[in-house]
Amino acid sequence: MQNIVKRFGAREVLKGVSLALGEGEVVSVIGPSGSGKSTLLRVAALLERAEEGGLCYLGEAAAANTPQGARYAPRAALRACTMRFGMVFQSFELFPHMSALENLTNAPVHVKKLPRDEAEAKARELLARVGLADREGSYPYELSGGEKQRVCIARALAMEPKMLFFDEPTSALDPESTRGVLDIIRALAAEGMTMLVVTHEMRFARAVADRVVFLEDGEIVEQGLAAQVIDDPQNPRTRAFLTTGL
C-alpha cells in the first residue's frame, strides 16, 4: 500500500498511509476507535476504493498512484488480486441460508470452478481443522459466535489464499471463544501464512505479530517489532494508548 488516502465526503479517514507486508509476515494494526483501522483493511481488501495511492499484491497491480489520484486496474485484474487473499470480518458475514459446508464450498465451486465433490472434501478437511467436523450441516443461526468465526476462517482458507486479512476477529466473542479463534490464527502464523490483523488484543499482537503498526487519526504514528512497540513505545501517543486504552 503506497500513500493511501481515503475520504468519506469531506472527512479524510486515511492520510497517506504506506504499508508493506513481506511473505510469511504477520502485521497487527492497533489504535483507538475511529483511527481508520477497519478502513485501512477494507481498502487493502478492495472493499473500498482509495481516492489516492497505489496497491500491489504479489506483483499484481490493483491501483496505480497517479497525479490524478488512484487509478484502479480493470475488473479482471482486480479479480486476480482478490484471488490472492482471504478476508475474515468481525461480523462474520456468513450466508444465513447456507450450512457451514455450503458456506465453504460456494466460492470454490462458483469462482474457482472446482468440482463440487472436490470442494466438499476440502471443506470437510478445513472444518475439522478448526474443530467443527461435526457442524458441517449447521446453519449460522445454530452456531455460537466462536463457531461462526471459525467457519469464517475456514471459508477464507477454502480459496487457498496467499494472505489473510482479519478485521478485529474476536471483538464480538466471549473470552473462551476468543481463545479458540486466536489459537487458530497462531497456528496459521506458525505455518507461515501472511496476515494483516486489526486487533484490540494486545497480548495476542505481542505474541504472534512480527510487526505492530499503531494508527492514530488516519496516520501511522509508530511501527516496529511487536515486542518493541508494545513493551517500549517511543511515541507519546502510542504510550498513552497502551497505558490507558484510550
Given for the second form:
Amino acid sequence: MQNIVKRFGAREVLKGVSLALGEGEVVSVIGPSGSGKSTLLRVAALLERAEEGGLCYLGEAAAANTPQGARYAPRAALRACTMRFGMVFQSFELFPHMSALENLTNAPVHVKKLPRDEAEAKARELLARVGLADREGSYPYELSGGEKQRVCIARALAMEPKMLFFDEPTSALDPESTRGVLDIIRALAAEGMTMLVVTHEMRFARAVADRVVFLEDGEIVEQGLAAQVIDDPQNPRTRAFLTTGL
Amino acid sequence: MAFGTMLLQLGGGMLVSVLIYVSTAVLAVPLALPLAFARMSKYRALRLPSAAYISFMRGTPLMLQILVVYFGPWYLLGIRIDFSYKLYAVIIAFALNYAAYFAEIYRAGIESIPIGQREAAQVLGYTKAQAFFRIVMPQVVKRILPPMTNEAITLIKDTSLAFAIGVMEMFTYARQIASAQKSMLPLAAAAAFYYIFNAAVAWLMGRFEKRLAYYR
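With the form predicted on its own in hand, show me what the form predicted in complex with its partner chain looks like.
And the full complex, kicking off with our chain again.
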C-alpha cells in the first residue's frame, strides 16, 4: 500500500498512507476513533476505493499509483487480489441462513469450485481448530459473540488466504470471548500467517504484533517495534493516546 | 335456476379468476426483480424511469389500467382488437400493476439486508451475482413473505375488476345470477369462494414461513 489518499467528499480521511507487510509479519494499527484505521483496512480489503495511491498483493497489482490518481485494475484482477487475503469483521457478518459448517464451505464450493466433501473435511478441521468442532450444525443466531467471531476467522481461513485483515475483531466481545479470539490470532501468528490487525487491545498488540503503527488524523504518526511504540512512544501524540485511560 | 346450474356457472368463472391469479403471479414475481434493481440503480437513466413507472402504476386505478391495456392498441395504434385479446389484456394489466407493488417490496427487503453481508461475500471472492443469489436473496425471501402474503390475498379479490372489459370471471357471473334470480345466494357463494381461496393462500404462505424459520 503506497501513498493512499482517501476522501469522503471534501474530507480527507487518509492523507497519503504507505504500509507494507512482510511475509509472516503481524502489524497492528492503533489510534483514536476517527483516525482512519478502519478506512485504511477497508481500502486494503478493496471494499473502499482510494482516490490516490497504489495497492499490491504479493506481486499482483490492484491499483497503480499514477499522477492522475489511483488507477484500479479490471474486475478480474481485483478478484485475483481478493483471493489472496481474508477479512474478519467487527460485526462478524456470518451468513445467518447457513449453519457454521455451510458458512465455511459455501465460498470454497462456489467460488473455488472445490468438491463438497473436500470442502467439508477442511471446514471440520478448521472448526476443530477454533474449538467449535461440536457446533458445525449450529446457526449463527445460536452462537455467542465469541463463537461467531471464531467461525468468522475459520471462514476466512477456509479460502486459504495468504494474509488476514482484522477490523477490531474483539470490540464487540466480552473479556473472556476476547481472550479466546486473541488466542486464535496468536496461534496464527505463531504459524507465520501475515496479518494486519486494527485493534484497541494494547496488551495484545504489544504481545503479538511485530510492528505497531499509530495512525492519527489520516497519517501514520509513529511506527516501530510493538514494545517500543507502546512502552516508550516518541511522538507526543502517541504518548497522549497511550496514557489516556490506561 | 337450479342450485347445481348456478354452481356450475360460478365454477366456470372461478377457473377464469384462478387463471388470472396464477398468470399474474407467474409474470409479476420475476418482472418485479429487474424493476426493483432499476429503482435502486446508481444510474439516473434507470432509476428515474423505474420510479416513475412504479409511481404511475400505484397512483392510478387498476380498472383504468385494464381499460388502457385493452383499448389502447386500437385508440393509440389503430390495431383492430380481437375479442380473444380480452383475457390477455386483463392478465397483462394485472402483471404490470402488481409488478410495481412487488418491486417496492423487493426493494425494501434487499435494502434491509446489512451491507456487511455483501462485503463479507465480496471479500470471500463471490461475484456480485453470486453474492446476490447465494447470500442476499435467501435472506430477502424470508423477510418479504409477510408483505407478499398481503399482496397474494389482495390479488384474488382484485380479479373481480376484470368485469370492466367483460371478462367473465367468477364475480361477474355471481352478480348476473344474483340480479336475474333476485337472490343473495350467488353473492354468498362468491364470498365463500374468495374466503376459502385466501384461507388456502394464507395457510400455504404460513407453511413457507415456517420452513424458513430455521434461522433468525
